[in-house]
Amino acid sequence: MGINFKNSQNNDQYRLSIQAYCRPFKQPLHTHHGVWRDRQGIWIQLCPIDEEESNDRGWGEIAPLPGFGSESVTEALQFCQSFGGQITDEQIRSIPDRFPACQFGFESALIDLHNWEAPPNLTQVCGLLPTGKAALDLQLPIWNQGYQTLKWKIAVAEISQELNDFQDLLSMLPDGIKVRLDANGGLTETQAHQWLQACADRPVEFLEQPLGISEFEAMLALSQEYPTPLALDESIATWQQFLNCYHAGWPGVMVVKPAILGFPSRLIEFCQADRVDMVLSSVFETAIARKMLLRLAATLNLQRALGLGTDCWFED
């Protein structure tokens, strides 16, 4: 089951509805970038003007991450409001690259309008553990949800403490469970070596973004020195960064956040022509964007677990 684009290349007009949202996390999310307490974004709905009496509706979600190079929620909201409640296919296709979250949201709504089948129920999903020692709590719901892959954020506390917690975490994992370690670009090169040495012969799927985005060459060298694969995340947050790293010969995994990468059709077209070892990852979007991500994953026929195990972080 893939995505049908056949009706999305016209120049039809749509009634545009906009609704901002704010979802508090159950508990603050700690990463190397800081503490995240709520998720703000925008839901949009498209309704064909010449078919307003029908029930045809297309839903999309705009979930910016300005720290990763996208527009802000305020900028996205102002952009949506600038259309005065109506928008055309041509205007959607002409959304500039400085609004990648809007590109994703509007094209998602257009695709949703013309794809009536429900998205597939993909079970290969990676769960997100709390940061630090909190990940060792066996009472967490995530331990009982059947995940085969778990993600744990590092580079938040002292490395000696995190390495000890890492060993404790591995000793608790059931057989067959893999771990993704995500440093969010927060390690030094020396610390990256320490982590990669600790990962040797352990059930670690990959080490994600060990160094900052300006240290691509150093990460390229690290990827050739250790058996544990490396993955890029912050380094490929924008479409141009994604292209630059791919064409520079990145040999490892690419963790792509579609909700801030731009038009989904552009990613599909690229992946149909070029082989990419890819993980689709969440930006803590709601079920509206998740629906699009599941469709996208099915279209791309990805083999790695999706980075979408974030639902348990919200009350709703």
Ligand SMILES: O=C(O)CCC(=O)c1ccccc1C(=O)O
Contents of the next structure:
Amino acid sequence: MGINFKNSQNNDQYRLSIQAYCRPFKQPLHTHHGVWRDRQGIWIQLCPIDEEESNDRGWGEIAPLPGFGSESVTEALQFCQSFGGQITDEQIRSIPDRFPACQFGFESALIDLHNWEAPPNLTQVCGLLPTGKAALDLQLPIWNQGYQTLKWKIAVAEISQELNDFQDLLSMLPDGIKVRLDANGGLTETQAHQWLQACADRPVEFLEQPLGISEFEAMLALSQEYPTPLALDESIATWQQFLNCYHAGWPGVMVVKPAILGFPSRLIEFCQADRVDMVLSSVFETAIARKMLLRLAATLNLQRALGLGTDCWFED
Ligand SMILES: O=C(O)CCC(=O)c1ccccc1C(=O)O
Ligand SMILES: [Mg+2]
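Since the structure above is the form predicted on its own, I would like to see how the form predicted in complex with the named molecule looks, so please show that one next.
Now the full complex is given, and it begins with the chain already shown.
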């Protein structure tokens, strides 16, 4: 299934509506970056000005992640408001790289306007477990919900504690279920070695962002020393970082968060020319950006489970 991009030479005008939102999580998410309680973002709607009597509307979502190098919600809101309720194709194509979440949101809205088919519902999704011991005493075991892959945040508590909980978690998992460990850049090199030793011969799909973004070379070395694949996330959160790591020959997995990586068309173009071992991952966006992510996933023909198991973290 392809995405229909409108002829990029057009310079149509759109009426722009902006709606800021704040959506609390059912339970806070604990990561190495801290505690996260709600998702704030912006929904936008584009309506072609010469067809206002028609029902054509395109929806997009701006869901920034400033801790990963994107603009903040406040900056995005000011940027949206600067257009005074009206925007052109040309202005959307010219959104600067310092507003990557806006690039994503506005181009998503254009794509939504020109693609009437609903994206397919993809089944291969990785579930996100609560952090720490909470993963062990889930009321309704999450592995009964059809997931074959589960993600668990580490580098939050004491390492000896986490290594113990990790063994307990693995002993509870049915055969065939694999775990993704996400350190959010929070391990020391020594701790990364401890984790990779603990992962050997265990059902671990990959260890995500063990070290900070300044430690690319150390992560390269680790990836050559252990059989468990490593994945980059924070290290490739902006388009420039993504290109840098790709061209530096990163041999592992790339966790791509399209909602903060800029124009979806640029990502598609890149992936059509170059092979990327990619996991498409959420930033806790709502259904509007999720629709774009599903369109992307269908177009990019990805092999690994989607990192979109975050829906259950919100009330309906
Ligand atoms: O990738 C996934 O499976 C879930 C999404 C996720 O973990 C995440 C969500 C929001 C912000 C950061 C991260 C992360 O991968 O570090
Ligand atoms: Mg991550």
